[in-house]
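Have a look below at one chain only, the form predicted alone, in structure tokens format.
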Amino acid sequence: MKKLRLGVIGCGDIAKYMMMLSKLDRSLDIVGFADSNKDRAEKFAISYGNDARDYYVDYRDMISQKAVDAVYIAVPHFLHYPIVKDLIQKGIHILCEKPIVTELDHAMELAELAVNHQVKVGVNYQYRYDKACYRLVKAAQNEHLGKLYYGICNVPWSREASYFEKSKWHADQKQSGGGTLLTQGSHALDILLWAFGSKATRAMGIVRNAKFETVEVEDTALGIVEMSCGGIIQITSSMAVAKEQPVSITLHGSKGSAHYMGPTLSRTKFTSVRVPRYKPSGSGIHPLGRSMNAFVNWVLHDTPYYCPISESIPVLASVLAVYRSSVSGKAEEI
């Protein structure tokens, strides 16, 4: 079997959490770990890695001293444009968490150049390979719902001071580019915008620090998007919650209508219509495990990835349209 050569950049929460996935995976060969800690380098790579010495401090090491067909990337946000920009460039295919970067203008320059360079980008929006998820989007792509109406999506998470000060990025507006609405609500936002398969034209939002008054960025988000088909979307997203609840996504239209919660024991509940149950592609017991199969196929097969960077700039466009709005306070265009 012909495995894909995987170095991996950032070893913090979500990187460990593919990891473990990604250890169930035959078709990767995990070559190395970089990381600025040189002690969270080492831990992953005695965890997770093939030898306890393949880790390194600086990823461009990692890449000139093992052989590498892609790397996944998680690391904080400011630090995507420069990193993804260099491997592009080496010709090195990249499986890179959301968002892709935090100014639009950088995102078209890398879709570009991953064109040019024949180079593969993919953007982890893992919800795309939770099944729940995928059917309804399936369900409202395949005119099982009919004409598409209106959607709406809840993020309602719960965040302490230690989010904040345990990765003060977190914090910054310059490094994080945004706070509840792009980290943690994109992905629900993501889901609708695949859903309907239109253009988003134009969006309008309010954004407040209701809980951490302290911090640059947002933990409370409202924001409202227009859609070339006439559908609307109103997304709610929030760190500011008492209890973790379950993130909730709706789709209306003219036939009937479908009712997503989830992550954890996702499902979709249909009314008025007869879904099939459609599976996203990818194997693996997780929506994280699902996506990098998932990539290792595009990479190794050229089968579809459901995010190439591409598909990643209209969520990019729609929270950044979202919070210009929050400021003007009028609706801006996408």
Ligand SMILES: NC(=O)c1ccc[n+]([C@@H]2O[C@H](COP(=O)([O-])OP(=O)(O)OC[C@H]3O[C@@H](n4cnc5c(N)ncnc54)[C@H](O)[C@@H]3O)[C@@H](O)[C@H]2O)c1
Contents of the next structure:
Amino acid sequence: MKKLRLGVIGCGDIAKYMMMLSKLDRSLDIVGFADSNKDRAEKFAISYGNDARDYYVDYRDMISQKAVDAVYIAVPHFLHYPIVKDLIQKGIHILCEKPIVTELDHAMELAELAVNHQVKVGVNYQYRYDKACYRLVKAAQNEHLGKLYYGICNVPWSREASYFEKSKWHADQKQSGGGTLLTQGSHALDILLWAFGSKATRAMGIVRNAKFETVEVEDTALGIVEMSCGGIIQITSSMAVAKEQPVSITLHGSKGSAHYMGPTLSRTKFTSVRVPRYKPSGSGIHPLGRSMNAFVNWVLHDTPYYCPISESIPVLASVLAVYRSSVSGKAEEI
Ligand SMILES: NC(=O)c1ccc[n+]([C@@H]2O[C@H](COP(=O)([O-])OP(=O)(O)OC[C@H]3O[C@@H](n4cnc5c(N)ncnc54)[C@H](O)[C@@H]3O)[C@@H](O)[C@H]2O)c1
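Instead of the form predicted alone shown above, give the structure for the form predicted together with the named molecule, please.
Full assembly next; the chain just shown is listed first.
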């Protein structure tokens, strides 16, 4: 069986979960780990690598010394653009953590570059590989819910000051590009945008520093996104809630409604309609692992990956329009 030779760039929080899940994936050969923090890279090489010596402080050394088909990128947001651009130009396939970048023109530029270099770039919006989210989306796309009227998603999460102390880039507007809406809420918004399938046209929003007053990015955000089909999406995202609660995503159509709760023990309940048990592609016990497995299959066997770079642009554009609206006080074109 052919294996995908994968390099990992960024050995922080999410990469750890991804590696724990991907270690079980027999279609993957994880050949090296790069992190500007040498200790982290070395720890990953020991825990998840083939050889404890396969660690690098500069990802470019890993790329030049190892035969790598693809990389998984999990570094602070401001580093996505230069690293993705460099690797596309080197012809290496990429699974990049969300958001693809923090500026829309950079996202468009990279999407075009990927096409020109025939490089596959996926963005890890792994809720697309959550079975219950996928069923909600398929119920919408296959018209079980009828004409789609409106969707509401809520991400009532909780973070402590240690979240910003441990990874300082989270608190820095330039390095992160935004707070809870971009970093956490965008997963749920991405699902509703995918379900509607039409173009996001305008957005309005308000953001607040409800809990973390000295941090540069918002900890609470409310947004409304208008769709070209006439549908409306409302999103609330927070990391200031006293006790973390499940994410909910509700979608109402002319024939029925879907109500998702997750991501732990995720499930979608339908009202007024019967919906088949649609299943996402990718194998694995967790959406993160399924997303990686589907990316591997995309590169090796050309089976579609649900979030290629072009599909990650609407959610970035919508979040950035909500941010602009929170400053202008007006609805902003997307
Ligand atoms: N898909 C998800 O559910 C999910 C969840 C959490 C985070 N993320 C995303 O993953 C990415 C990383 O987030 P995190 O929470 O793991 O952050 P983190 O701060 O825990 O880890 C980032 C790592 O990148 C390393 N790094 C910094 N500069 C580097 C460079 N130039 N080269 C190589 N490594 C470098 C840091 O040393 C650190 O180990 C972000 O895009 C974030 O939005 C996704």
